[in-house]
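A lone chain, given as structure tokens: the form predicted alone.
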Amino acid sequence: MTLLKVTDFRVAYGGIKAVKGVNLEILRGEIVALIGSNGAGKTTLLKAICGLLRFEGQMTFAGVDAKRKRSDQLVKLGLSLVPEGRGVFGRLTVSENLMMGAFLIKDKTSIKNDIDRIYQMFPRLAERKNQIAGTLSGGEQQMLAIGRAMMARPKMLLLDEPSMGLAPMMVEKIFHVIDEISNSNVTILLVEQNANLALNFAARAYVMDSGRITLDGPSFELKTDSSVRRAYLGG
């Protein structure tokens, strides 16, 4: 039951090769982590998967050849990105941001029900639904970014550095909700600088270095791998 498969994935900025022949496969219902140092190519890979960057190679999503799909077409297929840095619309309110996430959904009753579901997931957003998003705290903006992505009813959620810049208590809250999302049959691909957190959270992981996948396997095995411990776990 493969949901996402990329084969010989290559992305270049001008003459700089940022992603160099990556292969990965994610099954429906999995939580998979992608770890690596800054500059390894993780964010570039996610952007290319979501149709925001051109790539060479092959990609299938939900059984469809997705190589030539635009980003909005991929969202319609069920692929949503929560970008690094949250990327909320800073001049719009919380509720307006959520509405932006529902741009493919036409039924107003369904949209209202989905917004209510996001507010149940993140009660703090309900309290601030009329507040300008740019005035929210970093943690609240991360909640909003996740909520906006969920408004598209994704089959798969790509999360780029969800813990970045957040206090430990807020990180715990965010990951609790991500776990709830996974339990609602949404597949998760998690890019996370905190390798220990990522490996504890995900069942399986890929390690990326200098644009290539260098290791992959069950998280519990990677946590005991000496090269992973030295490079990413401080041991």
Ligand SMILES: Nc1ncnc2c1ncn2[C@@H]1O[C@H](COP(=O)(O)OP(=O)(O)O)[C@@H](O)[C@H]1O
Given for the second form:
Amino acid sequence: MTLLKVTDFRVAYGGIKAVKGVNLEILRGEIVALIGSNGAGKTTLLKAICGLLRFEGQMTFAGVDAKRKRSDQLVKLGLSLVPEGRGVFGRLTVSENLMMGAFLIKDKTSIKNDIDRIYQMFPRLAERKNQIAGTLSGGEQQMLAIGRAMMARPKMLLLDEPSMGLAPMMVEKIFHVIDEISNSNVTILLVEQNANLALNFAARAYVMDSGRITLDGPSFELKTDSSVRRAYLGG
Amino acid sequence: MDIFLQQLINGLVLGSVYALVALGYTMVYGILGLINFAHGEVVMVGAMVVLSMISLLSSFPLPLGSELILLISVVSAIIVCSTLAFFMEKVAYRPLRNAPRLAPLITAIGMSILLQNIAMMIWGRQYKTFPDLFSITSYDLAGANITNVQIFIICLSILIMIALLLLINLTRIGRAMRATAENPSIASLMGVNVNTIISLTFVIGAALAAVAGVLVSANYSVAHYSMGFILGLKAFTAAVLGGIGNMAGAMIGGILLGLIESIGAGYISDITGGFMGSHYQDVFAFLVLIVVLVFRPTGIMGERIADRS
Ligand SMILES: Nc1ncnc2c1ncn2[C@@H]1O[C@H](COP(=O)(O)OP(=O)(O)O)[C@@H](O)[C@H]1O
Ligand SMILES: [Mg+2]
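Alternate state requested, the form predicted in complex with the named molecule (shown: the form predicted alone):
Zooming out: every chain and molecule, the one shown earlier first.
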């Protein structure tokens, strides 16, 4: 069953076209990767899907026409973004950040249970729960950003370069958690510049270049594709 | 009479009013990066509405108690001011949300002039006196005088500020306001309707301004359509002094500015050898503004400006 579908999706910054007619279709429960070099338009595409930028074309999410919906309405429908550069609230504490993630959830006990679950996933966050988020390390901020997005109980999680700037150990830990999340029935769209990582993790992938999807298919096929190997896998 | 202690009391009274008004400037700046120059006029409207309501209710045939009259009048002022600020944001500032920063600033100045003129048409050009609802009693405090009105002003302001700090720091909505001030786009990704939070910020700021309007006109016993201008400018100075965008800073800046001003006014004649009298009081506020802007533009509690993009 289709969860997210975008058709002829176009986004521009003033006159500069950054996304030029993209089609995506993601099914419930899938893990899909979106790879592409710096400046390909990946972040722009995710931001527009989440309602942060205006787009032309069509989009449906969870069976609802999602065009012209604001981000807060899309969150309500079950779409959450872990933004590029984490975007934690640096002046709020770790636990306040998590509570912000649960902004639309009314039931206090379920919020508390969810927070406990996140702390189990990331014990480092539990140790630092009263610390101001701006003082966390990059990896801890990434954990917090993921935990915060999960607090909204999303149907689908969009992750924009969660490995960016992290040490290999930390990347491994983060991806382990993303795997866990996906096992709990959350659909995942993972944007990565690290194509190797993404293609090993996701079952299926799209390749984006200069605002267009140039290739898509099962990861194992893309991994052996000569143009993908040359452009994104270093030969 | 102890001049220093007396000026300290006067400064505290004045400072609590500045603090209430400065909070409105700083909250709006924190969330929009906009200096809402029309905020002083909201204070004036609050004062005017209270005066009109008191005289209206006092002329009622049925005898209402003074306390009840005051309460109804203040609540009316809060409602009028909040509504005014709500529409001001929606009509004048929201369409300019993504415009260059100069545009909303000029609009704010225009809004300030517009409101002054409308107030002049409604309430006239003459000074309006605050009716004697309550008899003023003066108490002796170690050689200085403090009136019941002054005690009321200080206590009410402190109560309101504590309530505001609790709201901002301990509630879900307060948390959303802080998150939105830090990063509106990310806040919206949490499900926060940023427009609602911005409206709420204007409404809360206006409610504080309405109370400040009541307090200042009760303290000086007069109100005038132009009273918001200088008061607003001084409260803005207080917000800058405390570090614009920072709420605790606005409170501290307000109190501090009130103290500087009134202690300065108490001694200006001595300092200048009688050349300048206490009516030069206003000089201090703007001296403070210039000194802060030159030497510490981030104010007392302010963070690096680079923090906000
Ligand atoms: N705020 C912006 N204003 C103008 N152009 C932008 C803006 N953000 C990104 N771009 C441009 O859009 C293109 C796509 O950028 P982006 O979506 O960030 O790519 P990616 O995430 O794939 O690295 C780039 O050419 C970039 O320069
Ligand atoms: Mg990017």
